[in-house]
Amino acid sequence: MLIKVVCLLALIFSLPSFSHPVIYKEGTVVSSSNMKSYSDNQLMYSWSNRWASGLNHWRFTKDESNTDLAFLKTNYLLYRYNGEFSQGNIYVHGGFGVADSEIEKRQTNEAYMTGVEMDWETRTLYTSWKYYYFTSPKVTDISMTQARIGFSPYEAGFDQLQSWFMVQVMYMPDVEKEAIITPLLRFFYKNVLWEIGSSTRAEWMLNIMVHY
C-alpha cells in the first residue's frame, strides 16, 4: 500500500507519465489506441517500477486487408532521468506470438516484436519518441515509428481534470507510403487517460487506457 501511496504522490509531480509502459508496482493497465491504419490493445501487469508483462493485439490494415497479430509482450525500464522539474525515460520492448494475414489467405505463423521508447515531461510540457518493428517469417514485416510534442496550458492537481493539446506524427512505410500528422486531445482524470483527435487526411484518432 505505501508503495502505491508513493508512486501516486509521484503521479502528481509527473501526470503524462500515467501513459508510460511500466507504472507503479503491481499495477495493471488496459489500453486501446485506434486508428483506420492501426490498432493496438493491451492488457499489461507491472511486476515492479522497471518491469511490466502482459498481452498485446495489434490490428495493421494495407488496402482495406488486414494483418493482426497478438504477443505475449514484456516493457522494461532501461534508464530514468529525474530532474528538479522534468523527467526522461527510455524503455525497451519485446514479445512473441502469431500473425495472421488476409493478404496470405489467413495463414498463421509465429511472430515476433521488438521496440523502443524514449520520453521527456514536465508538468506541461511532454515530448515522446518510439519505433516498433514486427516480424513473422512467413506473413510480414512491419515497422512503426512514432513522435509526439504537446503541452498543457495549466498546472492541475491528481484529482483535476488534466487537459494536453499535442502532435503526433506516425510513420508506417510498409502500411502507409506518407506520414500520418495527427493533432490530438490528451485529457487525464485520477486513473483514466483519453485521447481524441483526427489527421489532416481526416483519419479518426481514439486511445483511452485506464490503470487499476
Given for the second form:
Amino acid sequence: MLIKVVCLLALIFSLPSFSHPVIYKEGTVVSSSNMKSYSDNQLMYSWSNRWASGLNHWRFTKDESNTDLAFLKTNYLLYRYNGEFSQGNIYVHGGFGVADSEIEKRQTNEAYMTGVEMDWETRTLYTSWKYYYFTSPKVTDISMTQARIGFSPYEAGFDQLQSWFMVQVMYMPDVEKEAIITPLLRFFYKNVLWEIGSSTRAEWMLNIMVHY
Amino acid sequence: MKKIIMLSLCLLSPTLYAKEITVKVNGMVCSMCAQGIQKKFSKISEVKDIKVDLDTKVVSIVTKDDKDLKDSKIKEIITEAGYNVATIERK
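Starting from the form predicted alone above, please write out the structure of the form predicted together with its partner chain.
So here's everything in the complex, that chain up top.
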C-alpha cells in the first residue's frame, strides 16, 4: 500500500529527470546515470539557451540480455517559467541513431527516440516528470516514464554543498513489469552533481553530471 | 584655472573608478545552474568581480577601473544563462 501511495504521489507531483537538458549558452554537459536495468550516458552541448545537441547512449538490460541504443540527440526548451522563487521548464527531445539488441536473437538496425520532460523547482522543493519512447524497426520498442519528487532540508548558498532527498519512480513496461521505486540522495557542489540511491528491490543507482 | 581643473576632475571622476552593478534575477533557484552566470561574466574583459547571491536573487558585478557594462549586455548574458533580469541598479 505504501509503495503504491509513494508511486502515485511521485507520478502526480512528478517531474524532473536527472537535470536540465539544456543549460547556459555554450555550456557542455557530461552525464552518466546507472542502474541494473538501464544506463544513460550523455555528452550534450548547449548552442543557445534553448537548444542542445549531442550524443546519447542507452542500455536496457532484460533477463541478462542488453539492448543498446546510440543517438545523435537534440533537446529543445519549449517553455521556461522564471519566477522570483521558482523555475519551471518543459523540454522536448528527438534523436536518431542505431540500436543493437541481443534479446532473442542479435539484431541491429536504425533507431529513433522522442521524449518530453517537465520540471518545477524551488530552492527546497523539486518535482519532475519525463516520458521517452525508443523505437527500432524489427529490433525494439521501449517506452519509459520517470517521475521524481524531492526536498532539500536547507537553502544552500551559491558556493555551498546542496543536498536533496528524493524518490524516483521509473516505469519501463518493455524492460521491467513493475515500476522501479528508488529513494536517493542528490548532492551538488558548484558544477558537479552526483546521486546515489537504492531501489526497493535493492538495486543500486549511481548518477553523476558535470557542467563545463 | 584651479576651478577649471577641479571641475574637469569632477566631471571625469565617474569614469575613473570601478562601478558596482546590482542585478536582480528571476528564476535563480539552483546554484549548479546559476554557475553559468558567473562563468559568463568572468569572461567579460570589463568585469573585475562577480558574485551570485541565491538568498537575495542578486548578481553583483564590479567593473574594472574606467570600464562600464551596458544594460543590454547584462540582459543578454543573463538571458543566455537561462534567466530573466528583473532590475538593474548602479552605484
